[in-house]
Each structure stands twice: as structure tokens, then as C-alpha cells.
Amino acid sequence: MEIAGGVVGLQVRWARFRSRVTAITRVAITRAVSRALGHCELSHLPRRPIDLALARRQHEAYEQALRELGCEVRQLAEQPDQPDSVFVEDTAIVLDEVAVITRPGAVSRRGEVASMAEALSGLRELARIEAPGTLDGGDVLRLGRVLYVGTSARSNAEGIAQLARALTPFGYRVEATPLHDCLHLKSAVTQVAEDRLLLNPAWIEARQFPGWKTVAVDPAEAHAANALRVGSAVIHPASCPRTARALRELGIDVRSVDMSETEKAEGGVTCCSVILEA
């Protein structure tokens, strides 16, 4: 794996560039939803029918609550023959200094990956996982300086060593991460206040992330750890309203959006998005 320009001359670009920012956008990367969204990956749950048009506007529903959150929403176009490809966070994973271009565990969603360089390479110089290596942004939390990475179907360990050489000479460091029974480590657990994560103990052990506060999710909301972290408020599924007040009680802004269709195709609301800092 090669980072144009070697790893020095990067550090030095960035260092550059970070002297000349004089005002920071927050930028989320979306991408309309395809019309093959129904024909989806499914590792968990039993296919369901899915409403094109109502997933459309739910879709746009979380954008606009994105940029009610401050987000400059920059929507990809439609990919009609990739059926995941609303799910834009497995492509890539954004830091401050990188982004690294993943190569999606499942090959049906190889196909979305050229289209997230693209849009993110005036932002950021990129990075890339090789075969044989596999990695979803999906499993990839980022806590400070660690990254956490699940250990799941989609990620395997080739993908998380060539993540963690590329992410060294950054300073940060990457941590495997076992799980069970989800697709995705970001299924069982995010971030959701500057010292708190949101687990689901079923799916992942709190000891894993030592020094965290956790919340666990209410037992009749499995899939509600799946939350996203913008600014400090937390985009929250409508369809896990205990969770959503236990979150509310300790004080986190919560913005519920209604996503059951994607939900369908077994995504969250961290997949539809990348969210970066331009």
C-alpha cells in the first residue's frame, strides 16, 4: 500500500496546509439511494420488502438533519447497480491528516470504492487496503488516537495490519476488536458524548474499551448502538425510542430520524454518511 508522495512528504503538506486554514466546514459525503437497494447484502437478517420511495425520503430526512447539525451535505449520485451503495462509510475511513479507501469484505460492493476516492481526493491525500485484505468502514471506531476495528466477516486481519501501517506515522494506534453476531463493530458500539459509548453487551464486552463510560442499549433495541456523533448532538433510529430517552436522560441532544428501510438492508445511521472536517 502507497501514499502518493511517500509518508514524509505528506506529513509536511499537511502541516502546510493546516497554517493556511483560516475557517473549518464540516463536510458529510452521502449518495442517493439506489433503485437496487432491495436486492441489498444481508449476513443477519431475513429479506424483507423494501419501499424505494419511502427509503428516498428518509434518506433525505437524515441529510437534512445533517445540515441542521452543521453539515455541508455533498450527495454522491446514484450507483443503480451497486444495491448498497447509499452505505458510503465502508468506503473509507477520513482522519484529519488521511483517508484510507477500504476494500469492502463483501465483492458485490467493490464497485462503490472508485467513485468515494474520487469525491474525497481534493480533501485529503489517500491511502488504500490492498487484496488480500478486506475492510468495512463499518467496523472502524475512533476513539481519540485508537481506532478500534471489529474483527468481523466484512474486516479481516490482513485489512486491519495494512490500516495500522498506514496509520503509524500519524501517531495513531489500531486495535482489533472481537464481536459477535452483527455485521458491523459500529452495530455493537459508538460514541455518543465525549466520554461515553453506546454498547449493545450482547454483541460486545465493555472491557474492551478501557476508560470509557458505557450505556447499554435497551435489551428490546438491539441494533440501537448503532448512533452518530455530529458535533455534540447524536443522530439516533426513530425505531429505538427507550434507547433514545435513556440517552436524553444523561443530557445527550438526540435528533431521531426514521430509517426502517435501510434498516431492512441492515444499515444504521453511521452508514449512510462520511463526515469530515474540510
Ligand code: CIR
Second form
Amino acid sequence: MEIAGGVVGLQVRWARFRSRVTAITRVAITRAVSRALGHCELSHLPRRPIDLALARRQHEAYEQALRELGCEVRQLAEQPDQPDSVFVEDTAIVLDEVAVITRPGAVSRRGEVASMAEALSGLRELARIEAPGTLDGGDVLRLGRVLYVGTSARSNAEGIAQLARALTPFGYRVEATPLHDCLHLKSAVTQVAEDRLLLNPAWIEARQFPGWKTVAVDPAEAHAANALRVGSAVIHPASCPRTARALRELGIDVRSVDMSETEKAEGGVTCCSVILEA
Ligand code: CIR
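Having seen the form predicted alone, could you now give me the structure of the form predicted together with citrulline?
Up next: the whole complex, starting with the chain shown before.
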């Protein structure tokens, strides 16, 4: 097969060289569900009772789905005093070259980042979002060398500017991306195939992602846009079967997992892991 020229060609050759000379493992960092999950932050949902034992069983099944897709799952210890700490995605943005430790927009979540920084310190150089910047990983959608960052209630202009300063030296572009009526950018849009995004048009507009094919969630499934792509498959919430059917009709390998309890805490499938190559 012919290799593309320019920067893309170099990246492809580097990736092939690296995988030949080193054993690359796909690692998924997760965290045990906190016993305090019932006291989670809520922005768009009413508080409902959470069955903690069920949440833990569902989290185990989610981790098993990650293993079946080739991930080595590294579970961080429970943080009994941090209700939202299972949502590790919000604490770090991990790229091949660097990891950026965030400063979550919700004050109650700031105690989650130190142990993620420790877990990543042997795997990547670390950069950090500092006050007064705020940034939640759930707002960051990486599509190739572009990072779209939702201008949500959790990620402010200073946080987005700091992310851009940390990543432009590595050839990434950071795009502030408006959204409305949802928690994070990845509540509204995620990547589900090499060339396709899944989005909820009530929360974000497809024209904000030029060059991408899109598929809309089923109108009855507002929360269906949060899908987690692992390799060429997609982990997707069992609560959204109509959208899953539409994705399968597009030839996408969809693995449905029941996340009913973390959904009550406004979490989805991307939120519960940080995936990287190690
Ligand atoms: C929060 O409001 O921060 C949590 N209850 C839910 C976070 C979900 N994280 C994500 O979408 N990345």
C-alpha cells in the first residue's frame, strides 16, 4: 500500500515503526465507583436514587467490554469522598505526546485529579490547567490533530486557551466549540467511525464539524450521542437501542452496555475511562 506524503505520511510511518519496535498496549484507566455516587453533581437531571451495588456491577461489565476490545484495564482506587470520581475522563486529556491534567469546572471534583496525575506520570509528560482556567475532559473531542473543546458551563475560555498553549507545540489545533442544553461536548457529539460523527442536533450543529459525515441520534434518545470508540468498535448505552440499530445499519460494530445507574449521575460511556497507548 502506498504511504501518504507530508506530515500525515510521517505520522503513519512513525506509528508503524513504533509498533514494530515496541509492544504497544491499549490501556484503559478507570476508577472504582465511589460509595458517595448518590451525592454527585447534577446539572440537567433531577436527583434519583442510585443503586450502588448495581452501579458497581454495571461498571464491571463496562470494564469487561473494554477488555474484549483489547484494553488492559487499570482501575484506580475508590475515592470514598469524591462522588463523581468514577468519571475519570474529566480529569485528563491524554495524547500520544503529552497528558494534560485538567482543573474540573465543578469545585467538588477538584480532588479527583491528583491520583490521575500520579497514574499518568510514568506514561506521559504532564501539563496542567491552572487557575483561573477550568476544563473538563468530557468537553474535549479529538478528531485527528484537531481538539474541539465545548464552551460548556465546565470549561472556560482561560482553560481552553491554556490547553491550546500546551498542545500547539505538538501540532494540534484547539477549536472552542459552542453547544447548548447539555453538560459536555461529548454529551452532544462523538466519533463513531473513521469518517463519521454521531450527534444530537438539538444540542450541537453538524456544520461545526466540516468535512465529517454525521448521523443524528434517534429523536427519542437524547443521550445517545455519547459513544466510546475503541479500535473500530463502539461502546454505547443499552438505554439507546434505536440509535444503536441505526449505527449497526451503517456497519458499525456496536457493543451495548447497561449504564442505568451512572446515567442517573449524568455520566455516559466516554466518561468512565481514559484510553491511551502505552
Ligand atoms: C458531573 O456533573 O460532573 C458528573 N455528575 C457527571 C460527569 C460526566 N462526565 C462526562 O460526561 N465526561
